[in-house]
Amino acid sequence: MSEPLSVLIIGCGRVAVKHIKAIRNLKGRLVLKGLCDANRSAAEKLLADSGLSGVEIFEDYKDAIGKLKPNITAVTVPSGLHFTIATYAMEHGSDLLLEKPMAMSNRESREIYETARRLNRKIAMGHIYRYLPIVGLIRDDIAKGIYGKVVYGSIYVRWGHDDDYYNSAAWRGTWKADGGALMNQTIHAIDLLVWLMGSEPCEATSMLAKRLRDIEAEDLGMAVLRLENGALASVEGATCSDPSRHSAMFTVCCEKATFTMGLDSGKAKLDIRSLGGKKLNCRYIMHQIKEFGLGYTIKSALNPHLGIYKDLAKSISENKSPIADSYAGFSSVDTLMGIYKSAKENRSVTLPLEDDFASTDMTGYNF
């Protein structure tokens, strides 16, 4: 690239801290112009607090966009405001990167997914755990049949929060907007167990609660998904546990092998066992030095976006996909309102969908 990729974000909460730490780790490939936000005190603080100088802001989208001509724009908003941001952003020339989930609709995300692939843009999904160190060779050596059949999987996240949490905006916790723990903290967990398991899922089953928190939607879900390769994959999402020990774990069980991964209080864990128990984390930590070097494995290990915005700006001078890509998004959208409607029908259901299914139609279940 002759000169850096210009970025636009569009909403400026929690999430978009994380955004211009790895915009500004990749100085001379991205340089943010653009801050939006509704509320405009919310965009001046967020620039304030990061320091940088030459960013505009502004409170309507459209005018952003139409202004800045970004060649990426970073969609941060709640939930069921991305169909519509994502698509008016592409529609006027800009690639994504669009934080999960795509949308709130197995139809919205399909159609997101399609005006990618119609317009030619690059859609990068905020599936950290994709980007994380490690986990993109143990996919690729997994893929290789290395260690054999994936026999099964599992995910837990419990990934708490208290009344506060929710009390902090309205859409919270809403199935309009937001959903419950499996839609908005978990979405990005089964993204990436499907993806190491290496085949798509083709059947859900499952259930939903509401235990502590008073949200509309569910604040625990289990699932199990079979998958087209016929492992089961079992799921398990939670934001009635503990807030002060936030944890979210994989383990993929191979013919040969048994990988199980993840972060608890910020911590990471790593466990790598071949057929009889030999370790293998040194192995790959090595080969992610090596790969990568020292400074971006720890670098990205603390805020995996970096990942996400090196991968995009790749794909777009290369004119290749992402990591976690337009198709990603979609799928994950599509597995989780199969999640849905399986506990609202209570009866497993074939995936992907053959109906439209939105977390809306969630509205009145009875836990």
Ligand SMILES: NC(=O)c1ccc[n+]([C@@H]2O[C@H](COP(=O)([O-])OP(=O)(O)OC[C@H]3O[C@@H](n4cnc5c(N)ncnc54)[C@H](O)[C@@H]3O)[C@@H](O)[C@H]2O)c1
Contents of the next structure:
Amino acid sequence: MSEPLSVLIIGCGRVAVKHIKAIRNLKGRLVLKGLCDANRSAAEKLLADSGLSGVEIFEDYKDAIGKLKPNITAVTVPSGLHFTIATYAMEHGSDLLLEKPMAMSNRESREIYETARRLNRKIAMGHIYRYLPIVGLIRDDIAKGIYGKVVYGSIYVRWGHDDDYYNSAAWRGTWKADGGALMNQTIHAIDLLVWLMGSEPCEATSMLAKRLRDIEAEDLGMAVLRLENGALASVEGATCSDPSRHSAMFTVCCEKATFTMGLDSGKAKLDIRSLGGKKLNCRYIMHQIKEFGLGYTIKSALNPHLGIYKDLAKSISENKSPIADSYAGFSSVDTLMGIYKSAKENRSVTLPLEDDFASTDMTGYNF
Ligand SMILES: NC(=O)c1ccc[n+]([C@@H]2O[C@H](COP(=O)([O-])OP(=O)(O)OC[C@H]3O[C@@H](n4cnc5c(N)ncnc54)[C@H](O)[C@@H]3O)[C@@H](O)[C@H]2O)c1
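What would the structure be for the form predicted together with the named molecule, given that what you showed me was the form predicted on its own?
Up next: the whole complex, starting with the chain shown before.
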């Protein structure tokens, strides 16, 4: 068996905990070599909590990359820093697990995508929903045309966060480094909806609001996307909802079946019906267990970052694209920038955007 791939995590906050859990689960294929955080005590605490040994701690990401030369760099810093650190890591020889959103503008995201192509680097995006095994099986069947035409789809992401969450770090909820409910909490759901529906967005119309949270960006956003295949997709993203009842629900309506799945007020939900109402849940659950095993199905549902790392390691060893690749990262940010631009200019916009648009172009937006 080949040597395990070395991993460096840059940014030791909330999401890094899920990364460490996934890396530990993939012992033998991956080995954590370094933790880097501008705040050294965050890295020290993460390391102590992990119980791992042989891991070096750094405060400067350039020192860490230079010394460890990791196979994989996980970029888990605030979103406004993704572009600089991801680009530096790729230019210094690393493949990436890059958290969502890829970057804060369509220009930066396009540049990351182009750098990855030019240097032949793999980027696995932190678009967790694509990595639930059942989702891939459903997507394959829709893409094969088994259920006929994809007619329309919708998502709601009600990922309530209170003021404590927004006050926990200065970057949260800012146009420069985070964006609001759509950019942070909903972008990977938009990515999944579009992926399931099998077509790229070509038009966006949206409205934003700030209802409860004292942040710069939106705590509520609604959008309608037109896809190239003619289907429509509706998007609701909110952080002004109940923090104790998180939901991220997806519906895709095809000519011959309707797929409804996700998390509804904290409870997993799956309802797949053929035309006329026959339930198809069992077909997908059994297929999933047969293909991935019960243990992995449960573990990856509890921590989808496990699926991301497993797929990235496979992509590196087999020289193939990760499931959520650099194009997915670019395209979802371009769609998000289109949604923001539509709200700002109070009109529908065509996608992909022809001009550059950054989250900071929303500064001073009059809610
Ligand atoms: N895929 C997912 O499910 C998911 C979930 C949560 C967060 N995220 C994304 O992960 C990223 C981080 O989010 P978080 O909630 O973990 O943030 P966080 O604020 O909890 O952690 C970020 C860490 O980065 C460190 N940092 C800041 N600047 C740095 C620098 N220059 N060099 C090294 N370290 C630096 C901070 O000190 C902090 O410890 C964001 O982009 C967010 O959108 C993804």
